[in-house]
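Presented below, as structure tokens, is a lone chain in the form predicted on its own.
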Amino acid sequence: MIVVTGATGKVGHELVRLLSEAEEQVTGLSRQPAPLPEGVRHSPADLAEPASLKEAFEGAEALFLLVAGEDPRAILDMAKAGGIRRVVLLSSQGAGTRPQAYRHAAAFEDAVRGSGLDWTILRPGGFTSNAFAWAEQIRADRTVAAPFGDVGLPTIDPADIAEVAAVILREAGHAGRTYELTGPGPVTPRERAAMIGEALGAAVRFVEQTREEARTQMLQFMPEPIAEGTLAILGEPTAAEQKVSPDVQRILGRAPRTFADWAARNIAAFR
């Protein structure tokens, strides 16, 4: 049995589908119920309340873990008590490049490494799906507003993260490793807006926000340290944050999907 936390999220939902199609026994864990593939058990539980995880973990062998909740060691202790011996943590690139800003993710990584379980850590960069935040603007007036319009980052498709996680959860040879997950090359916000426009068959105008405008917007839905860390990555990325990692290619045997691929698959959200 494999337990997938965040089973209704961008990565988790796709991971549940892939594991189910591979005929694995899967428990999808989320706070609220949602449609899952036939044969997948749903367990209503909350990582913020480790005691609620007992039923989901009982009899499982592997765990796909999000950075959520405040007590990773209690979560991992509950996992071990349920029989789990292997954990794949979905962390963040920022835990390695900016650990002070991404202390939460770094704390989960430390807990996983010290858990006594076989562990693998995934550190994705920015998600291509973050462009969903532009959907309302694009639907309304074919406009995108974002900061740092000409700074490129190798954002990754969540479907690739899910596929990597599915391989690691099902195959041996990944214990004790940390994988950096990126797309195939840096793409700027201006270029991403143009690619969405191309998929739409209509021009999308790009409007560059100031840093302060973007910060004000981000603080509506994320804590200040994360907002500041995100803005630093978006505006002044380090060489490590702009580097294209070979890890997706090594694990999947193919290049990671491009932003244009993601836009074409998800264009209905922008119409």
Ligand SMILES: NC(=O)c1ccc[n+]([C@@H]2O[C@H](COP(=O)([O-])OP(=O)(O)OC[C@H]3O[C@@H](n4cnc5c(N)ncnc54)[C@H](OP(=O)(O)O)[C@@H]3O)[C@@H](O)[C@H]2O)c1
Contents of the next structure:
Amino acid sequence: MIVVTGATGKVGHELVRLLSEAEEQVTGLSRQPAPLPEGVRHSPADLAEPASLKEAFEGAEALFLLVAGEDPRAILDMAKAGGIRRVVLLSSQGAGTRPQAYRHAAAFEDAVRGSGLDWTILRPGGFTSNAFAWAEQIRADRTVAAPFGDVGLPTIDPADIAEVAAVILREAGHAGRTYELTGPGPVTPRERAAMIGEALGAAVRFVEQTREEARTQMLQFMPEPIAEGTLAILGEPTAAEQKVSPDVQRILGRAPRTFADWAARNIAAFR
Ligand SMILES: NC(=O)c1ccc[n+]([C@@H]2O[C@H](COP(=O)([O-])OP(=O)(O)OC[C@H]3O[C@@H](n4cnc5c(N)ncnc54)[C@H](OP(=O)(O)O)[C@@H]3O)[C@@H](O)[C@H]2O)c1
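Coords for the form predicted in complex with this ligand, given the form predicted on its own:
The complete assembly is shown below, putting the previous chain first.
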């Protein structure tokens, strides 16, 4: 049995689908109900309340864990008590490049490394799916407002993260490894808006926000250190944050999906 946390999320939902298709026994875990493939058990539980995880973990062998809740050691103790022997952590590139801003993810990494379980850590950069935040404005008036219009980053498709996680959960040889996950090349916000326009068959206007405008917007849905860390990555990325990682290609035997591919598959959200 493999327990997948974040079963309602963009990575977790796709991972549950891939594992179930491969005929693995899967439990999808989230606080909200999740529409899951037939035969997949859903476990309503909260990572912020480790005691609530007992039933989901009982008799399981592996865990796909995301960063949520405040006590990773208590989560991992529950996992071990339930019989889990392997954990794949969905961390963040920022845990390596900006450990202070991303200390929550860094603390989960430390706990996983010290857990005594076989562990693998995934460090994705920004997700292509963050462009869903533009959907309402594109639907309303074919406009994207975003900061740092000409700074390119190799954003990663969450479907690729799920595919990498599925391989790691099913095949030996990944214990003790930390993988950096990126897309195939840097794409700027202005280029991303244009690619959505191409998939729509309509021009999408790009309006560059100031850093302050973007910060005010971000603080509505993320804590201040994460907003500051995200703005720093978007505006002044380090060489490591701009670098294309070979890890998706190595693990999947194919190049990572492009932003244009993500836009084409998800265009219904922008119509
Ligand atoms: N977006 C990015 O650019 C980016 C970059 C690097 C890393 N990441 C990391 O990737 C992870 C997943 O991202 P995503 O896009 O898949 O997010 P998402 O679509 O918002 O999904 C998050 C999932 O986590 C579950 N969840 C949240 N808090 C929980 C809790 N306390 N207990 C149990 N489940 C909980 C949610 O389900 P319920 O709400 O139903 O519980 C949901 O299924 C996040 O941890 C994020 O930090 C994201």
